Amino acid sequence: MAATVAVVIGSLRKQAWSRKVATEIIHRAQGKLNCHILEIGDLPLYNEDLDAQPPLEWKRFRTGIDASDAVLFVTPEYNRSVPGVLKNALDIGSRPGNQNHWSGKPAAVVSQTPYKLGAFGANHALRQTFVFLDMPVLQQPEMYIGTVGDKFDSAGKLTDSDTGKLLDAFIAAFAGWIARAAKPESFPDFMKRRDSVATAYVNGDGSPLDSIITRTDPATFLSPGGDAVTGAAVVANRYKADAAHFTKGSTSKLEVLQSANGQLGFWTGIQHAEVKMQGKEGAIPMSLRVTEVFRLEGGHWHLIHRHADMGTSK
């Protein structure tokens, strides 16, 4: 199974060269790596005072790291170092104390600049942080892209074939590095964070769930409404659409009654929730009877089947 890779972009500009490079890599990596962009632009500045009640954006970001097998950083260089927004994301992912979400995640860096040096300073400043963050980093091939503005057309399409060949070699090397360096996630550890994924979902944030959904068939979803959805892509789109019905202020707690794992893991139990729906007043109490099945893909667990039906309201 292809590994799941969180792509972290070190620039917030809509037309950033880093985003164009990241998009090109994601396209070229299809079938080799399951890449998804983990956005950092909405992250409040790290403040230790907020650790007791972390912002929802922090929770979403940390869950996204946890759900990924590896992390790819694509960044420009600011003042011979990394952009402040990227440093903030690194700090948030490493906290609170003794909860470093980056630890053990294989990493790689692509740096770019409109100038000639390929953002060498940012590339190596970022690599320095990996020592403390405990991230094994791909050493070769190093990926510096200089004069990046000459390599893309006005529509954001890569036009330089030599750079394309370098990216293909880099992707192949990174996929091999992940396979060697990634540590399989234990099912009990995965279940410890499944609650936070469910809580984010009923608050209208489907991205943490999206990061643990399989992208490989077969996949199924039997909804509380009684309909059945099949196919990995269709199921993923359904989860995303359903998340939009919820709004902030909802709560969720999973009551696990039975679980087991091997190459496949499952749990059965009850999801207790107080949900707020778009366009409706007040919270709606509900209890769902749930069975979920997960498959170990690239060292991490991914949801392949969910069956939920309405139980008794609280």
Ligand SMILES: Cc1cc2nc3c(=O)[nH]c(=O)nc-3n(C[C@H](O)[C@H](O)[C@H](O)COP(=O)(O)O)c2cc1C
The other form holds:
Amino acid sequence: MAATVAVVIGSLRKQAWSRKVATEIIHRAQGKLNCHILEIGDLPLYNEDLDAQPPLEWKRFRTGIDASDAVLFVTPEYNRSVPGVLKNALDIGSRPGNQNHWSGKPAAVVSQTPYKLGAFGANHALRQTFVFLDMPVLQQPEMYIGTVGDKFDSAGKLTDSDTGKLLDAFIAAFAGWIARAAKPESFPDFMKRRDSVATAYVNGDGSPLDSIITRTDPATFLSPGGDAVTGAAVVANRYKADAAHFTKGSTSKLEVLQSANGQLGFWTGIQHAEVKMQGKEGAIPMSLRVTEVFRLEGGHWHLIHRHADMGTSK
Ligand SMILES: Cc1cc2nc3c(=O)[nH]c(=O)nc-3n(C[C@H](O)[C@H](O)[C@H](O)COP(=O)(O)O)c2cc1C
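To complete the pair, please output the form predicted together with this ligand; the form predicted on its own was given just before.
Okay, now the whole complex, with that chain kicking things off.
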């Protein structure tokens, strides 16, 4: 199963070359790496005072890192270093206190410049941070793209076949690097992640859940509405559709009894939530009775069964 890669882009410009390069890599990596862009443009500036009650954007970003197997950085060079917006994102992901969300995630860097000379400074300034962030980074091949503006057409499509070949080799090397760096996730570690995935879900962000659900049959979902869906693809679509009903400002906390043995794990307990729904005023408190079963697939735990019923509504 392809690893999930968060792609972090170091430029906020709409027409950024970095975004064009990232989009090209995501396209070329299809089937080998499951890449998605983790946006940084809405992140409030890091301020340690805010960590007691972090902004929702920080939470969304940290959950996005947690839900990824690896991280790809695609960045321009600013003043021979990384753009401030990217450093801000690195700092937010490294906190609070002892919760460094980047820790152990395999990383790779692509840097670009419209000039002949450049991109090296940003690439290596970024690598310097990986030492403290504890990110094992792909060494070879290095990816510095010079004169980037000559390599894409006006529609943003890569026209330079040599760069295309380099990118393909880079993607293959990164996929191999991720596979070597991966060790099976412990079930207790996964369950910490499960809690934050549930919080993202009730805030309308279904993508972290999407990354932990199985794509292999059999899969089942018995919903709080009383209906049941079966089959991995149908279940995945259903979760996606349901997430869209929730909006930001919801809370969720899992009260868990859990166990795992070999390839299978489960938790049963209560999901305490206050959910805000599209088109409805105020938050709706609920305590769902939940049982979820997971299978270890490709070193990661994946949801194969969820049964939730309303239990009590306060
Ligand atoms: C504040 C600033 C500093 C820059 N410093 C460098 C630099 O040190 N080296 C370089 O190659 N280009 C530098 N540039 C030019 C960028 O490489 C160029 O604007 C590039 O298009 C930015 O990437 P993007 O298209 O992804 O936004 C700088 C640009 C800005 C705005």
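Under this definition, the rigid core comprises the largest set of C-alpha atoms superposing within 1.5 Å between the forms. Numbering follows the first chain given and starts at 1. Bear in mind that the values here come from a model prediction, so they are computed numbers and not experimental data.
> Comparing the forms between these two forms, with one rigid segment turning on another, which of A198, P55, A182, A232 falls at the hinge?
It is A182 that sits at the hinge.
> Given a two-rigid-part description of the chain, what is the rotation angle of the smaller part between these two forms, in degrees?
Domain rotation angle between these two forms: 16 degrees.
> Taking the rigid core as the frame, how far in Å does the Cα of H305 move between these two forms?
So the C-alpha of H305 has moved 5.2 Å between these two forms.
> Following alignment on the rigid core, what Cα displacement (Å) is computed for V275 between these two forms?
With the cores aligned, its C-alpha sits 2.8 Å away.
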